[in-house]
Structures are given as structure tokens and as C-alpha cells.
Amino acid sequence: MRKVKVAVNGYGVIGKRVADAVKQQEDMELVGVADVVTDYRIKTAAVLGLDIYAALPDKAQAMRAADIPVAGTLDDLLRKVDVVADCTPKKIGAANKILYEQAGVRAIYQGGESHALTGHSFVAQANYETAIGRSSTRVVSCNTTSIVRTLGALKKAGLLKRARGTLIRRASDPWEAHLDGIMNTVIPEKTIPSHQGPDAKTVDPDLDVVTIAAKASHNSSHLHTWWVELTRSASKEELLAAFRLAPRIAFIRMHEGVAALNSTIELMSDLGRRRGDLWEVALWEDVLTVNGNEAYYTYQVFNQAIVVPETIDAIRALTGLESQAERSIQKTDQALGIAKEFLRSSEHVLMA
């Protein structure tokens, strides 16, 4: 079997998860990871046996002085791979683009970069085929990914007319909560629409979507509430069926005690998921309400992991490993253990 050789540049919140996911794919090989830090984050990669490279040449000496086994520079790593997943902080990816182009390596950027950087934004179920063979693409942000997944499900079922959503965003990632965040307040974003709606339209220009966002004083997961005008009167069962047919949407239920963001995070840990990751959109089945041609629903977005399967699919698309979205999604989801149900017996757990 042909294996695509992959580099991950940036071993942070997303990068370490992408690296793990690459290692779980039968058709991919993780060649190495690159970073500039000297603290526990990159030292963890060394403990896990990953080959480590200095993302900037002038950082290599400091990394070695911190007992990090540096195998070379980012340039050295790029000479060994077919594709790089750039998981560096916002705007650094844009600066790295010229390095990837000079090395002749295909590149995947994350949602912190602009759509203009690549001219293509990616969500596997929506536009996989348009990414095949491209030199680069941008996997959209966690919130935008969830919007395209859920609205895309309704659109595919012929039910979506327009959608209006409110996002309650987390204040910071858990690992840096001691450095940044807000306490005892909620901060409305000053612009309507917030950036997620327009960003979703970079993937699917036909979406009629507006988003409003606020930042709250918690540090794990985003909460979305949606009002959707349907193309016709429908039943709750029709909407559930549409969501059930779509990839990477899983149902949770208040009456089973999964009543808040922390409940779902605890559930993922109890199920033995690495880092407690939730790759799916976790949609509350018993909250979803349909009234004629209007639907209302709520779901959770685990910001640290939801874009990981999309990044894996983007690797297959750019490198031509797989020509069909459905087959790539199935491969990724089986390798990671992505499901439609968490608390049902095994014969009822459907892979996306």
C-alpha cells in the first residue's frame, strides 16, 4: 500500500492531535513534527518517540540545550515528505507558505489563516473533490466546521432554506487558561455577523447563514444554538434522519444525564478516548424542536479536536490518495473510532 509521508509543523493543541491521527491511518506515515518551543509540549513528543525538528534554524541550539533530540530543521523535514499539516498559531502559517512552495510540498493550513491564503477552504463532506490534487487548502475553524456539517446535512436532505445561529464561545484553551481568559462575565462580539457564518460560505457559497457570537468564562468547548427556516413543513424525525445520515454528527441526550458541556467531556474520558477528544458535533437529540417549517437545535463543538478528521481527509485529497469523499471519511472515522452514538449497545453504534 502506498503511504503518504506527512510532516506536522506546530505540535500544539491541534498539531499533537493531527500527529496522533496520522499515525492511526494505514495509508499515511508520520515522518516528523516541528516546533520552536523547549517546554513540556515538545518534550512530550520526544517521550512518545516522534522525530522532532526545529521549525526555525536559530531555535535548534536552544532546543538541544533543553535535552530535546532535534533531528534537523524544518527544511530537512520538508525534503522527506509529500505534505505538511501546518498547525502553527494564527498568521504563522501564512509566513510558512513560501517555505512549503519552495520545497514542492503540499500544505494544509488551519482556520486561523485567511481563505485568501489558499483560495480554497475545506470540509470533507462539502467539497472534498474540489481539493483533489491542489497544492494547498485551509481546513476551516472548529465552529465553521460544525456549521458546514450540520447545515450541510439539512441542505443535502432538501430541507435548508436559511439559518441563524448564536455561538457561546470558550474563553481559552484549557492548557493556557492560567495565561488568558475571562472570569465572571460574557463578552459579546462587536460585529454581526460574526466571522463563522461568512467563513462557512467560503466552503459552501449557497448557504444562507448568519451567526452571532459571544465569549464566555469557560475554557472547553463552544455551544451553538440554531434557528433554521426549512424549505417546507417537516417532522422532528425527518431532521434527525438528515443528521443521522451525515458524517461526524453524534447524538447526545439530556435525559441520559448529558446535560452540559462538561458532561460530554467527562463522557469522552469515560469511554477511553485519547485526551478525552470529541471529534463529532455533539447534537442534543431531545432538545431539537420542529414547528412546521422552523427547526431549533443545540450542539457542542469540542474546539480542540473537531478539525482533526478534516485535516486527515485533506491530506488524502491533496495527495490524491482517495478520489471519493465518502471513502476517505470512512477510512478516517474507522481509524479514529468516530461514531453516531455514544450510549447505545454496539449493534446500534453507526460509524459516520
Given for the second form:
2 protein chains.
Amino acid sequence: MRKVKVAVNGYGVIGKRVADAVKQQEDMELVGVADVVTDYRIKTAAVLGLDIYAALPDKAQAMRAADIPVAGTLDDLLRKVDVVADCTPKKIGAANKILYEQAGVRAIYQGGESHALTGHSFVAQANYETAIGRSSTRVVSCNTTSIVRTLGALKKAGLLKRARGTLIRRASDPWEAHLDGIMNTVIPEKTIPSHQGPDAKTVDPDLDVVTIAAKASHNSSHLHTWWVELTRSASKEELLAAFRLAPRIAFIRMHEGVAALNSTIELMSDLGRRRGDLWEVALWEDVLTVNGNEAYYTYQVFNQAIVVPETIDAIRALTGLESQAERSIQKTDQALGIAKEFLRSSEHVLMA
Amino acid sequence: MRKVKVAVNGYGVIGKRVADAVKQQEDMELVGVADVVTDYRIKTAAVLGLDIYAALPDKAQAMRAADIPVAGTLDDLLRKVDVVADCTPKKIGAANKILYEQAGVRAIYQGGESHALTGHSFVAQANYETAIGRSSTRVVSCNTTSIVRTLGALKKAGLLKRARGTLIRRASDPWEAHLDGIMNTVIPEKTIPSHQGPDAKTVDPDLDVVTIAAKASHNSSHLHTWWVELTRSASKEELLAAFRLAPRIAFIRMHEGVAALNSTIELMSDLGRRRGDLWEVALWEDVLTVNGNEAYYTYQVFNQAIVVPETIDAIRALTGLESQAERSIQKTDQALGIAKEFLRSSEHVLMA
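Take the protein just shown as the form predicted on its own and give its structure as the form predicted together with a further copy of the same chain.
Expanding to the full complex; the earlier chain stays at the top.
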């Protein structure tokens, strides 16, 4: 079986998860990861047995001095792979583009980069096919991914007219909680719409979507609240059916004690997921309310992991490993253990 | 000049502020406050020179034992007054109703009680006149008050079609921060709509309003985000003019550094307001966005103080002290120092 050779540049919040996910795919080989840091974050990669490269040549010495087994530079790594998942901080990806092009390696960027960098923004269920054979694409950010997944589900069911959402964002990522924090306040976004609504249109230009965002005093994940105008009156069951048909949207329930963001994270850890990762949009089934042609719902976006399955699918699309979105999604979800339900073992068809 | 004699039952978060506000009105006399606690909260009332009554007869002994100068029981207090502002915890107000009726005293309840208790729910600018001469009314809750103030402003300008809002609620009140707290999570409301939307219709049945609420990890105040469908295309200036015309909506600006909930609270303290109180809906002028017939905006609700001016106006309406809403509002706002602008001294016409 042909395996696509993959590099991950940037072993941070997203990169370490993409590296894990690549290793879990039968049709991919993780050749190595690149970074510039010298602390516990990259040392973990060594403990896990990954080959480590210096993303900047002049960092190799400092990394070796910190007892990190450096196999070479990013250039060396790029010569060995078909595709690179760039998971570096915002704007570094854009600076790396020339390196990837010179090495003749296909590249996947994350949502911190602009749509213009690649001319293509990716969510597997929405536009996998248009990425096939391209030299690069951009996996949109966590919130944008959730928007395309959920509104895409309603659109596919012929129910979506327009949608207006409020995003209650986490203040920072947990690993950096000691560096900056937001205590006892809420910071509304300076502009309306916030970037996620327009960003969703880079994937699906037809969406009539507006978002308002505010950053609150927690760093566990994001909460979305949505008002959606449907094309016609519909039942709650129709809405749930549309969400159930779409990939990577899982149902949670207040009446089962999943009452807040922390409940779901606890549940993921209890189910044995590494780092408590939640790749699915977790939608409260018993909160969803339909009134005539209007629907209201709330869901959770675990920002650290939600884009990981999209990145895996983007690898298949760019390299032509798989020409059908549905089959790539199925492979990814099977390998990771993505579920529709967490507490109903009979429906755990996709849980590893 | 005839002064109305007022009792405040319950000297907590709202009650202590209502007592202060009553003392600042030329046409009212604060006869006394009643409570059942024995700690610093009621001892402060003694330091401030207020007459203190035991809200339950069997609490008088414990209060006296704690060196609180108890002037009598609630019954004694009710015999001396024309009207009582009931600021007791949720459902205690309903239990007190019979006492107020037996004493022949008019009563104002807070938003924790049901609309059915009085059959009348009060926001000064919306329905002052219909409360005149009634034996009781209910001042709606902080969030509901803000909804009626802002949507009422747009309705009066003939611009309001329907409105959908998300409320990012504070976790608890500051005084009880050591008792319960919400750490690093967000708790979405179990039902949609949350109660505030329907509650706003108890004041103005015409409003087409739906709210979704979530409780976040902060206790400084509430943040609202709103999508409003207008009756027609309008300019940002028209929207601002409608909000400027309405009472008790003040403008704040990101570009002046008022970037989050804590900024406004700091500003109120800097301006010398006791307890940092913000009675106005604080609306971000430079965030408000209009796109054709859709408007989007965010504002802050300082839950501890926003209903205080409404309670003062309700006293005037029930007792017939003043027959015109506008004049009562003007008296209250002048006495408290309610402003339209906080940082433009030339527009400080209402600031004390």
C-alpha cells in the first residue's frame, strides 16, 4: 500500500495532535516533526520516538545543547516528504511558503494564515474534492470549521436560510495559561462581524452568516450560540436528522449531566482520549429549539483538536491519496475514533 | 413638599443601593431598612445611620445580640410607611405580599418574583403611566431591564422588527464570590429562549425577542450581544440617535480604552460613584454595526445597580408622587447622576 510521507512543521497545540493523527492513519507515514523550542514541548516528541528537525538552521545547536536528538534541518526533512502540515504560529506559515515551494512539497496551512496565501480554504465535508491535486490549502480555524460543519449540515438538508451566531471564546490555550490570562472580565471583539463568519464564506461563499465574538475568563474551549433562519418551518427531529447525517457533529445532553464545557472535557478524558481531545462539534441535543422557521442551538468547540481531522483529510486531498471526500472522512474518523454519541455504546460505531 | 415614606425590606445587593437612591431623592424619605442577617452587611447600615428593623420577629434577638441597633420588627416599620421596596431573595417577596397587603402599604418587588404576583412589570421608560396608583408592581431583572431600554429605544424610533440576543452572564455576585464560583468553564442555559426574552414581553408584549444565555467564569457583570432586524434600512447614525434619545443608555468606546467589562467598572470608580455602580446600559458606540436592515451591537449590564433607578421611579408611580414618566425619570437621574457620556464633560448634563 502506498503511504504518503508527511512532515509536521511546528509541534505546538495543533502540530502535536496532527502528528499523533498522522501516525494513526494506515495510508500515511510521519517522517518527522520540526520546531525551534528547547523545552518540554519538543522533548515530549523525543520521548514518543518521533524524528525531530530544527525548523530554523541556527536553532539546531541550541536544541542539541538541550539534549534534543536533532536529525537535521527543516530543509533535510522537506527533501524526504510529499506533504508538510504547517502548524507554526500565525504568519510564520506565510513566511515558510517559499521553502515548501522550493522543495516541491505540497503544503497545508492552518487558519491563522490568510485565505489569499493558498486561494483555497478547506473543510473536508464541504469542499474536499476541489482540493484534490492542489499544491496547497488552508484548514480554517477551529470556530470557522465548526460553523461550516453545522451550517453545512443544515444547508445540505435544504433548511438553511441565514444564521447569526455569538461565540464565547476561551481566553488563551491551557499550555500558556501562566503567560497571559483574562481575569473576571469579558472582552467583546472590536468589530462586528468577527472574522469567523466571513472566514466561513471562504469555504462556502453561499452562507449568509454573521458572527459576534467575545473572549471570556476561561481557557477550556469555546461556546457558540446560534440563531438560524430556516428556509421553511421544520421540526426539531428534522434538524437533529440533518446534524446526525453530517460528519463530526456529536450530540451531548444536559439531562445526562453534560452541563457545561468542563463536563465534556472530563468525559473525553474518562473515555481515554489522549489530552481529552474532542474533535467533534459537541451539540446540546436537548437544548436545541425549533420555533416555526427559526432554530436555536448551542455547541462546544474544543479549539485545540477540532481542525486535526480536517488536516488529515487535506493531506489526502492534496496528495490525491483519496478522490472521494466521504471515504477520506471515514478513514480519518475510524483511525481517530470519532463518534456521533459518547454514552450510547450501541451507537459507538466509529469509536476506536 | 410632600415626601413619600419608604421602607426597604432586604438590605442586600439591590436593597442597599435602593436605600442609597431613596435618600438621594428630594421627594422621598427613607424610614428604615429590614433584614435578617447579623454580619457586616447589615452593620454597614448602622454605620450609615439607617434605622434597622428585623424582617422576621424571631431574628430580632440574634441581631441585638450582635450589637445591631434594632428599632423594631418589619410590622412596626410597615406601619410608618407609604410604600415598601421588597429587595429580598427570590420567592421571599411573594411570601411577604400578605404582610404588605395587611398593612395597607404599596409594594415594589424585584425581578426574581413572577409577573403573576403583581400582574404588572415595570420599566420606567416603557410603562410608567400604567403603574400610577397601583398597589404593587414588579421591577424586572437586570438583563430584562436592559432589553426593554434598548429595544424600546429602537421601537420608539420605528426601527425595530425583531431581535435575537445572546447574554454572557456573570457567574455570581461579587459579595458571594467565596461561596460559589464557576472556574474555567461556561454553562449554557438549559432552555432556549432563556427567561429574559419572554420576561421583556411582560413589559412590552409587542417585542419580537428571543434570548440565549450562558453563565461564564466571571462575576463582574453581564455582556449582551444582539442581532436586530430593523423595519427598514437605516444608518448607524439613526441607530445611535435612537439610543441617545432613550433614557439610561450611555455610550462607551473601544478606542478610548474601554475594552472590556472591567474597564467600565474601573471608570465608574474613578468617577467617584459609590461601589463603582453603573445604572446605565453601557453600549459600545464604535462596535455597533449596521448592514442594511440589520443591526449588531454589544453592551454591558451591571446587574447590581441597573434596576435601582427603575425601583425609584416605581415608588413615584405607585404612590402617585409624579404622573409623568419623563419627569420622574429626570428627577431620579438628576439625583443619582446618571449620564449619557462619561468622558465628555460638555455632555455631562446629568452627572451629579
